[in-house]
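What follows is a single chain, given as structure tokens, in the form predicted on its own.
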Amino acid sequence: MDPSEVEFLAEKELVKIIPNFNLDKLYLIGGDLGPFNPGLPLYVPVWLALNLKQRQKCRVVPPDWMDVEKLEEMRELERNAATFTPAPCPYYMELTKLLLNHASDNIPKADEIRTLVKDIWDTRIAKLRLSADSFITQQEAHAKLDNLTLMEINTIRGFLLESLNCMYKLRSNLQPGSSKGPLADY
């Protein structure tokens, strides 16, 4: 799965909007949305919120976790914890990118939020790299990936798979009585 596929999944998350138009319910395959009444907030998928925002048909309300004070607290928790703390949202990085790129005028302190989310991401990725390094150097057979998001797992997946494949090849060639030679992969 590549990052664009993870972003596609993130676009299904619900976000609150305040429409400025009237429309009865929309009957979509994924479920009914609406009715849309001016000034009355409702939850819609991110893809629809961004589409309406681009057409100046609504105002996007940032998610509860997208607040400077809450993100500062989460950043400190992540920095001080030895393990991964629960992410603010399963798609926090993707939603931040989407909402700040397309609706930053509706989000107070957008630049601070962008910086805080990037700090949280960097801290979590650094922890993930250290965990992967420890996992490989200790020649572990399995790992527990609690509180990681899909994008974080996707970031380390390629490196980890290659490392595990190399470890497997080395182990199988070093075992006594192994019938495999150095050209067994060809």
Second form
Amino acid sequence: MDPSEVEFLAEKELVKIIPNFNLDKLYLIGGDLGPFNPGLPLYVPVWLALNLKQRQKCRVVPPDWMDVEKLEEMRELERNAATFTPAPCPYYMELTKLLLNHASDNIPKADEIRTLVKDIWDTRIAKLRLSADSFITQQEAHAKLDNLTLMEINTIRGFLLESLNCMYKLRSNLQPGSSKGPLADY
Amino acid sequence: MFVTDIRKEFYEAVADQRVALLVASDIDALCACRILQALFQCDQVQYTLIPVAGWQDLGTAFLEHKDQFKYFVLINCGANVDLLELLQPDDDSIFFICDTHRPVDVVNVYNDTQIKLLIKQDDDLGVPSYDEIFRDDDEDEEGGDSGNESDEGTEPSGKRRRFDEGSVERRIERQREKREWEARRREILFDYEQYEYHGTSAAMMFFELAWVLTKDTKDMLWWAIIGLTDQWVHDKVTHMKYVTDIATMQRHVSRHNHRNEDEENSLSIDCMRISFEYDLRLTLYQHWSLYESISNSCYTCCHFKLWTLNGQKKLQEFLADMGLPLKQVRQKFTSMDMSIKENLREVIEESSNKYGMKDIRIQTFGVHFGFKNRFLASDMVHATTALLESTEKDENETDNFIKALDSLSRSNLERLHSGMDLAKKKLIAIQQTVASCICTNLILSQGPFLYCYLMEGTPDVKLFSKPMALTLLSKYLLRAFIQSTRNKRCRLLPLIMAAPKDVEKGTVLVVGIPPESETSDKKNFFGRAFEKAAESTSSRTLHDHFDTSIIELKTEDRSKFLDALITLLS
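For comparison with the form predicted on its own, would you give the structure of this protein in the form predicted together with its partner chain?
All chains and molecules follow, beginning with the one already shown.
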């Protein structure tokens, strides 16, 4: 899976906006989008929020978890725990990038938020790498990881699967009398 | 006719239509175009962008597109000629013209159906009233003329000739009146159209439209500021007008700055911040070394007379007076010591007052986004002009236009930096040419004007085959000449400058600029003068440029054209 595909899936998440125009209810395949009235907040998918923002038709309200104190707490929790703590949001990394690139003037303390989210991401990815490393070297059969987001899974997926494949190849070539033969190539 | 409510009469009329944008090749037009493009993108209006460099381009573009489009928006072109006669459009084509060229042609002002001028009615226009120019003649009983622009009233009075004494007298009276009215009309039109000058920036007009629609952003404000600064850099408006317009922009800047920022919720460093600066008049000094900038800026170069040895010494004295070591001053501005950079502006202002340069600081705006990027409005104007008129090989005019347009957005910083490098080369070339012209006395006084011709082999003469570069060179040259000549009379003369334009076709580009003075109103009479001189000597000229004071002339006809001009103007 490409990171841009993950971002595409993340754009379905709902975010609160305050429009400045009038429009009746929209009936789309994915669901209904409520009537737009100027000054009244409503929830829309991120893809629509960004499009409206770029056309200067709305103001984006940052999600609840995108707050400096909350993110600082989460960062501390993440650093202290050995396993993964629940992520701020299933798509926190993509939403941070999208919202801070296109709507940073509506989000207070945008630079600090960016740094905090990056810190949380770095800690989680470090834990993930350690875990993958031990999984491969100790040739374990199965593992269970809670609270991972799709982007993190996607990051490790390529490496983990490739390395497990290589390990399998090496192991099957070491066993004598294997049906595949020592010079098998995949 | 003038558009009073720009939102209803212009924007809402074109918002659900397909529009053709015909944009002239100067920075003000580029900025106005950018603002309009951003507005169109917000409302998803379909448009086609067509850069035009002169009247012929305008004609061809119109012919190509007249079947597909009903609405045409002309930016910085088209107001100063009778557009309907030039283009011969169908009756349902509507033209919106936002142009800084004045005087606006009277037919454009008084046409109620097809031509809408996006110009403020009080923008220093002085248009003659309707009755003075047009006349509906329905009093004449003998089936005389009716309608506009009556010709010499010697049309025969028709078949119903009455042999009445009284009526013959009345007829003679009317004819005499008509002749008098004709003569007055010719005089009024001559006075009105004699001088060419510039009005409020087109970019500012479109920014006001954005403001009325409450869709104005800092990007658009910055483009409007660049459009205004372009008028100042290329000396198109008087200092008073520039300062008044700066005050208008300053109000918008404060409004935008107070909107978002306060103590607790500071804005991200990547957001654009525009600030009012009372900054030095040294071109590109923050992206160059201070020494280079002082040596190549017109103002300082002319005051110190840096083409003489004495001048160089004075510059060294000036730097020593401020306590700036030469090593520091010659390196890139960003690497200078912080202690020197802190009070640089005040220190330079104090020292320059001692050396007779009272206006070293000028009111302008600067922008700042991200950690690295700080630009002054004049830096951007120079960079974009250099890109627009770049004479590198394999580049045609449309490519240059698109590159210059791109360099105005924040995401194309490498293009902007390459533009600044080109601008530095251009400025160095201009200073060297000015120095050589003055030292070799290439400027000749021809009586009513000064004249200078750049020979073909002059270094960098290719750069001056473009109108804006040549105009900039002429303005610098005139200022330098005024400083260096002892002849008091020569200081009040205008300057005509000629440079080879196209070696294969054998043409030169001729530019005329008004005389330089403190209270100059920047009104240029060379447009009409060139036309008349070309007619009287039947020289092969091409009056293609939107500024009528810039023409192309065959090299062989140069001398007789000049002689005709001398007789015309003396």
